[in-house]
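Given next, in structure tokens, is a single chain: the form predicted alone.
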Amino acid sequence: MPVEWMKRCEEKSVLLLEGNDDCNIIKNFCKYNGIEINFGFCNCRNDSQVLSKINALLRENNQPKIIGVILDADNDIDERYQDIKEKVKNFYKLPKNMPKDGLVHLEKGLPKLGIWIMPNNQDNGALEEFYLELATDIDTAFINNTIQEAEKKELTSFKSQHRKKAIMHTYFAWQDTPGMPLHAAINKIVLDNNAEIAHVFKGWLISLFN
């Protein structure tokens, strides 16, 4: 069950998010790049139910003021703005492409709307992309190889959009402690915020909560 703090669906500044990892780990994004967290952190627990959290909040009676979205892309980037554009489509005449640097938008008598599309509002993929963009000691070259040695023993069977995943999990299964929730594990990870992604992806949040 998600903690407390994953549970603030309510609030009048929200981020709707798809899992557990994904919350703990923009919360240590924000905590790292000195990001004040005004804003509520809502576990909706998969793709589907953020995108019918957003639909629910925007008919309530009293709406929040500000409702932040962060989806991964998965396999189709297009697709998945198309997905969110449909299900706002009543409340919201979006711009008919995912801005690169993320959406923030505006609409009279609305609440402030911000959408990141996980990596970077461009490419395929999801949050482990965006990750292991940061992790500067993640030798992601050496474990992709040690993975296809693998596949070619026919010893795995993730399906290929989930590499990066594989990647990601394969390095945490190699520290101390192997099986370590990927949310306590990404706290021994030194990361790069001074990446272009992660100044991008700041600026997204400052604009949207900020």
The other form holds:
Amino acid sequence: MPVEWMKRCEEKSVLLLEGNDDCNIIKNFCKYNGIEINFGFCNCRNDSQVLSKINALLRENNQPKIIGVILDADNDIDERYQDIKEKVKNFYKLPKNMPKDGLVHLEKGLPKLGIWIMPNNQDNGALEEFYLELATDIDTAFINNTIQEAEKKELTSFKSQHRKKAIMHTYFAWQDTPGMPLHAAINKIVLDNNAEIAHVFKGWLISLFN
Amino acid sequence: MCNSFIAKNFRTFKEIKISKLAKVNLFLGKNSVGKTALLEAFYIYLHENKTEAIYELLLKKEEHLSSKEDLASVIKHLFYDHKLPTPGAEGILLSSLNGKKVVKSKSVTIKTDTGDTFDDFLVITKGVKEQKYPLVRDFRDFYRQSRMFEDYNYKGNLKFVYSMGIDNAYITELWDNIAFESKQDFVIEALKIIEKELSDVAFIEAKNRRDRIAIAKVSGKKVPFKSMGDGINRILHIILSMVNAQDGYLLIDEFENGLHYSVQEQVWKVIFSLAESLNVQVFATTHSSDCIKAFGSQWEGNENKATMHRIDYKDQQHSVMPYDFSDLNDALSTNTEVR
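Show the form predicted together with its partner chain, please, the one above being the form predicted alone.
Full complex below, order starting with the chain above.
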């Protein structure tokens, strides 16, 4: 179950996310980069519920002023963008292709709409790719080798699209207090504020909510 | 069946447009946004005899108005902002739509005009037919005059279930109307939603009363409806009206009144079923989220048989927000407010 701060779905400025990890990582990113959290986190629990929530909010009598959406590209970034376009087609005319710096869209009489497709609006993948790009202390290649060893011994069962997620959680499993909840574990990780992706994402968040 | 609707200059509406309607239609909205007014607009539009409909809405429902007043001072309440339009100006328009266009042959207009003798008239037109009533005369003359028109052949297949309680004589009449058509069973079946042991219904003479009263047979005992709670009386009112509206229309204001949320789903089930089997188009209003959920449960799997709209009022304008079943599902599954 989402905790209270992830349930602020009624805010006038609202950010829709796919799950717990997403909320924690974005909140952590904001803290680390000194971005004011002037929006409500709304944990929709999965990707299809994010899409449902966009539609439901747009039809509300009392629409939000700003709706931000962060979704994983998963296996097909283009298809993901088309899903979103299809869901809002009665309201917005969105650009044909997803802008690489994230979308901030204004249309008269409608909430300002922001879309970011993880990891970087261009590649397939998910939030974990985005996070591992910033968390430079996490030796992704080394952990991946170790996971591959485990795979050879048939000790794994994760789906292929969740490889980065497995890498991230494997790393945390080895730190002080294994099994620590993600929100606590990520507090101890240094993020690279100068990474290109950090600048672009920060720019998107600020231009959307400020 | 009415597939779309527009009302202009009627009651609280400068204009309201609904581009798609189906067999069962639910309208939501905040208090005083005009849900009842919309049903009233449908009532006048669908009624065979417009003056009869107007009389009912203004005199029977709104008791503060008197039939002894002149027509102008009573009828003005039907118009936007309670103001009679100046002679010749655009008045009330009620119509169905063809795309975005008003279907003239199916339009009803109500406006005022100046006659040859410089008297002002109320002019009601329906398609090409036109009726004129002097505005200075009593409202009751307007009503009497309407009864003399040759098209007075009101078939009675349009029923309006008001939000408030039941008029005893009226309910008795509805019951008697279906006596020879074995449709009373539909009513008895529906009443079992609340009272499982109910086996029969009768309207009997009562001491010191001129009208008959409704009683139910429950577990072999005779029980007056008036002693049985709001819910069962509401179902009696709704279903009896619906059965009387075969091949016609049923309007239900504040559907949920008196109905506990646990029974609303079953009442909607009966309504969806009778809408098909008796060929009745239903228009209902609500401001209850329980009612919306209950309606949604019956809408699922019948996507084309129903519509749902929320009436909004913003910046001095009315608008409607349509919901498909999938839209409602999106809102309910993400706990988002629909009302």
